[in-house]
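Next up is one chain by itself, shown in structure tokens, the form predicted alone.
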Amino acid sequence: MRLDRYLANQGAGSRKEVQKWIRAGRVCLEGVLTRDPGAETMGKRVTLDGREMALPGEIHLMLNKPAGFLTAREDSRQRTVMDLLPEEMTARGCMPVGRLDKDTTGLLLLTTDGVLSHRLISPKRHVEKVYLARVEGILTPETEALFARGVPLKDFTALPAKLEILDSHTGRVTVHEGKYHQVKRMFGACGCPVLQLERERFGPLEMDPKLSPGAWRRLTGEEAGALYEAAGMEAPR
């Protein structure tokens, strides 16, 4: 595949702008500088200002998921994460790992691995989950004290979560579960109703700051292999 065809589906940007970007000298094959767009990508290492880009294979994306968007499939009647992605992608059944509500932004990770995408969801792997909360309510130290010990819910109590006090309206939460409208519950017991709830951080990555909402990129092999390693796999070569 050519290299400004490898690096533009790779989501690092459109194909007008990768070629620029190899003419100006930010990207090496084999640790390599090349200038030619059309250069032969097969089996070789690909770097974009010193970050790795993921190898031909599994596909990891990054998408920072904007409100009002279903985490599924397909949906008859609303849009869904995956009308966001170009066609080729949804084609190599690239699919969300868990979900996010329609209303709740932020990280959201795909891929075409499913047992990579099962052990990361797991409870049994303990994969860290970072949101953002705006609240109605007083978030106070009890507030802090209640989710470490963990929140009785309804039909089960939440396992021990640390949140982070920002101001009295806003909170850091970190969870290692992921059950239906989990964090909103946990909040909304305490007398706390979320109004705004955005993912931060999924496991061992963040959300890239320069993806406005709606936008995607794919993952580095970096941080695909942070990914292998934090379910407990080894990254695939």
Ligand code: URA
The other form holds:
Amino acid sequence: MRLDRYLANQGAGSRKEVQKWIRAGRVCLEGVLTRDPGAETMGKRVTLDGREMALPGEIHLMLNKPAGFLTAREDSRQRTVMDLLPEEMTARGCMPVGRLDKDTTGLLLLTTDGVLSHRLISPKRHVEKVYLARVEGILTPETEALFARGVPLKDFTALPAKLEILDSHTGRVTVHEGKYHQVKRMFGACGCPVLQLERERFGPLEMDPKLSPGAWRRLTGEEAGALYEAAGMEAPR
Ligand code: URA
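Which structure goes with the form predicted in complex with uracil (URA), now that we have seen the form predicted alone?
Below is the whole assembly, all chains and molecules, this chain first.
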């Protein structure tokens, strides 16, 4: 594999960025500085600023999803979150963990580990998700109490959820399940249709405030470990 592709695969940066770094002399192959982005990496040790880059088995990313993108692998007509990732990541099989609606923004996790993904969204595990919602109508202590009891919806009653009212039109809600349009339906059932919804947290992971809408980064080893723990799994070594 070419050196620039190898480094981009690692999530070190975009293909353009890593090409710049290689030309700037920040990358070594087998300890020897190379400025050739096309250099072959097969079987060679690659270091960036002296740090060894190893191609791990699984890749986990966090993306700050902007509005207007479908959470789907592909779509023949609409843009999907996969369009926000470099080809290297999609080629490695990174897939979204669960779904955010097209107009929902914020933290979306993607992983190559299908078992991890499955367990994180399994209704059995009740992994916490935190959303910030701007609503029409007025949020009141009664709304908070109804969320705490469990909002009855047409086809099921939502599990008790914590609603923190930030102002009369803004609430932060913590839910433990992820059914279709669930948060919007819960607010809607209380007479407060959602105008804007943003996910701030998924299980142990908070949105990185340094990621602007549309930006992504690899999870650190510690973050990936916390995710495996939330899924009740051993992190692969
Ligand atoms: N609940 C919703 O209603 N929409 C989302 O995108 C996520 C949770």
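Residue numbers count along the first chain shown, from 1. Take the two forms, find the largest set of C-alpha atoms that superpose within 1.5 Å, and that set is the rigid core. Source: prediction; values computed, not measured.
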Legend entry - Threshold 2 Å Cα movement between these two forms at Gln19, rigid core reference: yes
Legend entry - C-alpha of Ala231 moved at least 2 Å between these two forms on rigid core: no
Legend entry - Rigid core superposed: Thr220 CA moves 2 Å or more between these two forms: no
